[in-house]
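First, one chain by itself in structure tokens, the form predicted on its own.
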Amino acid sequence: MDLLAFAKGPILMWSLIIFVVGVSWRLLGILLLRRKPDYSEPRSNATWWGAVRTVFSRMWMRKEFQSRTAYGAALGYVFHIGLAIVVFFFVPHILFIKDLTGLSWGGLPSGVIYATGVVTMIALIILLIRRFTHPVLKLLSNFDDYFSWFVTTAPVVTGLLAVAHLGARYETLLGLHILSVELLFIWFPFGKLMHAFLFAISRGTTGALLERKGAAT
């Protein structure tokens, strides 16, 4: 059995289940949480206004902080985007994600994707030589953030060096790109890449209350 076809094998199914079912588990563990009653007087009852708003509102930096954070939060942007419009408007994506779910939309040109999956990748790279140096991210950085930024960055390497069939034969920088993938899958439920799922319960969840107490979000 060649490399590509072991990747394309058994542990892809493994690591689909394995997302999930992860991803399954850590949403209903979070949202089945028992809260303890709240006997206070609501200043305000539009506690799902609070949270959608809070939601899109923590998109932006606050202005106060600006000067200090717009560098690493333009950067976050950039390799978000970046990353989103590679794994969803790649047509070879689509059409595995098709198999998957029977989901099909149109993709971009693949001179769109490429480009974009190296901007990507420069914003990964500088990402991480921003950790390294910045001392008090240096200081915050943990395994985790370090696992989390390889897992995301190896499938964008391995994409790219496939479709520019440097380093190896092609079918082998497929197999290692469709690898890298499952790797992600695996990890996804137990590192920080959950916050893919749970900005939005967190930041919802944080807004409803501050909109109870009346307080600015």
Contents of the next structure:
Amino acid sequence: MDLLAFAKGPILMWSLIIFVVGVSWRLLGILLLRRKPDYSEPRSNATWWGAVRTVFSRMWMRKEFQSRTAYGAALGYVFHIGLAIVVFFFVPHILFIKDLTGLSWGGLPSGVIYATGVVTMIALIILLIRRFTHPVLKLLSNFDDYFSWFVTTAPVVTGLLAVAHLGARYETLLGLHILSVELLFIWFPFGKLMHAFLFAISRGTTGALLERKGAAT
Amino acid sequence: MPDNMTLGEKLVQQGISRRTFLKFCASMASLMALPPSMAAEMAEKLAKLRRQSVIWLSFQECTGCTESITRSHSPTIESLIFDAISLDYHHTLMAASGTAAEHAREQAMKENAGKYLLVVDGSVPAKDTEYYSTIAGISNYDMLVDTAKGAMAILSVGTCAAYGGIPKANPNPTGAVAVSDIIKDKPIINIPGCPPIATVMTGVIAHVLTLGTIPDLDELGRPKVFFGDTIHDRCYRRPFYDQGKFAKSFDDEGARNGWCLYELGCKGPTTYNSCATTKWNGGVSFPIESGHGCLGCSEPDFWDKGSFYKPLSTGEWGGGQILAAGVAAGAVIGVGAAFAARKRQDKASGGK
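Given the form predicted on its own above, what does the protein look like in the form predicted in complex with the partner chain?
In what comes next, the whole complex appears, and the chain from above leads the way.
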């Protein structure tokens, strides 16, 4: 069995199993936790609306901190949107998802994907440098941050190397690309990448609490 | 061709002009990425070529490789080059049979010891060798080992000889292996394909005969000049891949417009061969040009690499049921973890 067959076969199966088991466990484990009782008089009963509003309002930076956070936020948006375009609009990726879920949609030309991939990779590298050089960020960062960065960046880099046929034969690079994605699948439920699912839950919870208290969200 | 006749004399006899022959040598040199000056040298050496003894052994195969080389449109210069060699043993093509045929092989081995070229098509059964595929009562395994001893080089023609091919496909009842799995002390050139392209076979033979060297090979033992690029990278449909235009079925508008066949399972991106450049049947077309995706037949284990009609980017694994079970298992663990946490919460708050 060559590297590509190995990556497309047993490793893919096990990484996906770990991914779905881990995500289900984390989500249900959190959602089924008992909420702390709040005996205060509610100032608003529109807690659901507060939850939804906060999910979206937190997508933009606060005016007060805009000058300090704009740079990091812009880079964050660039790589998140870039990743979304590359992951969900490259035709081979769509075909992978279709095979997995039955869902499919239209793709973008390869040139657009490659260019987006390069921009995404640059944004990720700048963000890592920033994490290394920014005193507060550096202090706050732990293994989870660096490893999550690594498993996010590796598929972008190996994907670009594969399409450019740089460093090794295409099938080897494709095998490495798939393996790097599988590493992401495996790490996903156990690290900060889980924010892809949890961001809405955590923001919604905060928004509902603040709405109940009558605070600005 | 009589023994004392050179290829040049043969060409004259067949009415092939020197200009045509030079054009062939130039295209062959170009195909093999040799410098242009080599064309004249190749023409000179080929024209003077006298019969090179070739022993062709056919083991577990379908005769497709022989069909490919003999059914190239006739009369081609490629076929004349093939005529120019002394095919001393080929049990499908030779007139002799039985004891006489085996005698021809033994005689060729004796008279040309250390100088003959051994061509093998078909894989070799390595399990119960005395039962699976024997010729004149001799097992394929023994015949290969015996014949390889005096060969100057071995050409493993076709995917079966090069990598085991279809006989080696799961569950491989005969324990089929490639020639290179058995012979370790001779230069081996793999010319895979199911079947290989006739021009590639004659091109490699021409290279060995004219230059007297083994062409540069890749890690799978294939001549880089013919197997250096993927089908995908040389495919005329590649621009459609880059534009994101794909045929969704074999008879939709995309297929009629000649769009990329990636979604229909084309294995061109991971297949190294010169189908897209050399093409087949005298340069008429190749499978993708005929509307079907590449099967990846020049790659090892191509038969066992999943469906020919599943896109390359899809997985080869158990499927959705396994994931559904995974979700259920994760849910059970999650519910258990949540209730354990609740118990801890209750204990900490004293049940309040």
